[in-house]
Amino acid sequence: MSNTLDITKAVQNLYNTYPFPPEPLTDGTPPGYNWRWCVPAAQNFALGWVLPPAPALHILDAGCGTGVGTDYLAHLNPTAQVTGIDLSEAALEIAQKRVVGSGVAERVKLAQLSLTDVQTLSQQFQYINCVGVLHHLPNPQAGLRALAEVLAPGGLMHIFVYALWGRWEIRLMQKAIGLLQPAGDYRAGVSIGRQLFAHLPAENRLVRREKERWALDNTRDATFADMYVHPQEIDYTVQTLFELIQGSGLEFLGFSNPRYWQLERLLAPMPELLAAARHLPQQQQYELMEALDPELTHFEFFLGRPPLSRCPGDETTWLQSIPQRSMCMMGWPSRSLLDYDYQPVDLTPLEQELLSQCTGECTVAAVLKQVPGATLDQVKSLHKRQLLWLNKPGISPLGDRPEWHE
């Protein structure tokens, strides 16, 4: 691509040809939840507690595509006004039908707009969702800076970008298709890619990787095109990711897939190496995990715009804060349920009783008095597992959880 305008137009043409994501339209509430799109859950994870609700909560879905995330953002934050922007008019047409069918159209505004022109909305947002977009921009640094300018002080942003090492085979197939595909003919690119996968030897590394990881999703042409015939993609390593963040003026608040980033996951059988790894600076710990397990295909993480109101974590603050069961879990009040990340959890009887008292109506100190034998450490354990949220002292109860189909 010769310049920024050419790249932007090429990306727009791809998504007008194959609107993405290709999820079917449904009537009513979308199924389940994604905790990263629930603002209180994101605050609890990234800051340690839930902040008092903003008088008017404004959320931006930057690169909303066909509106799948936009729909969830509206349902999981029932008082929010949600703005979705995208380059593709074909995708936005589907997004509009989606939010009408799910009943949230009155709280959703959609606009055909480049992410780098987001300041023209003349709006500040307390929460920004930007999934699968920055790595398709001609200048991701400029895109992130543009988003940072419209993020309200104290606000959070959730980002998803591609990781280099886990997409090695994808990059090679992209190159092969690009060499054979007529310029700008994305339907031809899909056809070429499918022929290659069908006729290359079964033991071919690219074929094996496709069958192992992607084939089920890639039965849909839109998903196949997004993966293999995209005209613009920048993949990141831990090092280049933090270089991207450094120029934004935003603060890194943690990866939102924390299980991958646990040193113990790979180093627990080697206690001396685990101890040495824990003494490394945080970024080098991440680089170590990336090097030892290069299956990672993307980075997902939270950023915040200072000043940020973090939970100080002292015992007095804990006891004065107000605990509330997470709205992002399934199966409650059973002792066997699914947590915020759809992972199975088996509660002890004491943990179940503690959660039953965490209704957002009284302090941690009062809850501990109501549950004989319970300790602050047990409350902290439930909080660490994101089964309960810690509301900042003085916060009004958040009320009932949003409705969703289980």
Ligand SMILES: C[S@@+](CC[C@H](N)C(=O)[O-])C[C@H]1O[C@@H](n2cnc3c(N)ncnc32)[C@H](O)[C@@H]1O
Second form
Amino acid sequence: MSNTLDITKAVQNLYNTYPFPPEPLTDGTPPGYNWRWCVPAAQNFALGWVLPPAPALHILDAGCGTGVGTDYLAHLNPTAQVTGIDLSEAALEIAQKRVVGSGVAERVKLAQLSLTDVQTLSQQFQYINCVGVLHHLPNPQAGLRALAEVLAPGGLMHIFVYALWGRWEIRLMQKAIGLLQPAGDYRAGVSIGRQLFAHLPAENRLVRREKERWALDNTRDATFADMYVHPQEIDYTVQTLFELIQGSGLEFLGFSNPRYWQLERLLAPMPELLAAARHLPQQQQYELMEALDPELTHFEFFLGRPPLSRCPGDETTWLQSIPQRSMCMMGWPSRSLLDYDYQPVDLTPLEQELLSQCTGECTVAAVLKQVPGATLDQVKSLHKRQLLWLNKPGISPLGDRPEWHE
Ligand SMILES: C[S@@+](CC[C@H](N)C(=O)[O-])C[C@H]1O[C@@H](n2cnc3c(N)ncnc32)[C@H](O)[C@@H]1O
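Mind pulling up the form predicted in complex with the ligand next to the form predicted alone we just looked at?
Starting with the chain above, the whole complex follows.
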């Protein structure tokens, strides 16, 4: 496709034909949580502590589609004003119905706008979510720079972009469909893709990959089209991802799927190699994991706009900070919980006692006094596992808590 306008128009047409995500509309609070959309949980992870609530918390969902993420952002941040922008009027129409049905419409503003024109809103945001969008822009670098300009100093951004190695079968099928499909006819593209998957040999690698990994998601045409019939997709490697980030002026604050990136996950049986890997610069450690486990189909991560208020991590600061149980876990009060990622966790009796004292009312020092035998390292371990948030000292803990259905 030749120029920026053509690409943008083609992407808009795709999502007008197949608004995404095709999640059904429901009434009331959306189920569960996604911690990446809960601003204090994101701050706790990315900065090491939760910042004082902004007097007016403004959140941008850039490329909000049919508003699934926008709806969660509003529910998980009950004092926030949320703005969702998207190119697709069909997607925005559904998003509007969604936020009306879930009861947050008065705090959500939706607008048809390209994220490259986001400065026309004349507003700054303390939190920006941009999931599954930048890789569909003709120039993702320019898109990220535009978002960076409206991110308030000290604010956080959560980004999701596609990864190259885990998507090569998808890219090949996209290419095949693109060669056979009448230009711009996305419905025909879906039909061609479905025929190919139905009739290529069962042992064909593209067919095998689709069956093993994606078929369940792809029963709906909108999901199939988003994957295989896309007019524009730029995939990233760790190296090109960090080039993208470098050009934005923002600071990388960590991947939001940290389990994938743990070196021990693959190297634990080889202690010498693990030790050597730990000596590599951080980006090369990521490159190593990417090379060894090419299942990765996307990158999801936090960026921040300096100056950032990070927890300094010294003992005095820890003792003076105010711990509070994470709102993104399920099953409390019990020793068997689901954590921020819905993974099962079994607490020791002492950890349970510690967590029960972490109500956001007193400092870590005071909590340690109340739980005989507890140590600062145990508090840090709960924090590292995101079961506990640390509030920056001197601030009153969060008043309004999100609600969700278990
Ligand atoms: C894959 S969907 C993701 C939707 C949503 N963020 C989610 O994750 O559920 C991509 C969305 O980005 C929108 N989009 C693509 N380019 C855009 C741009 N330049 N500005 C605003 N939205 C854009 C599309 O219209 C589409 O709704």
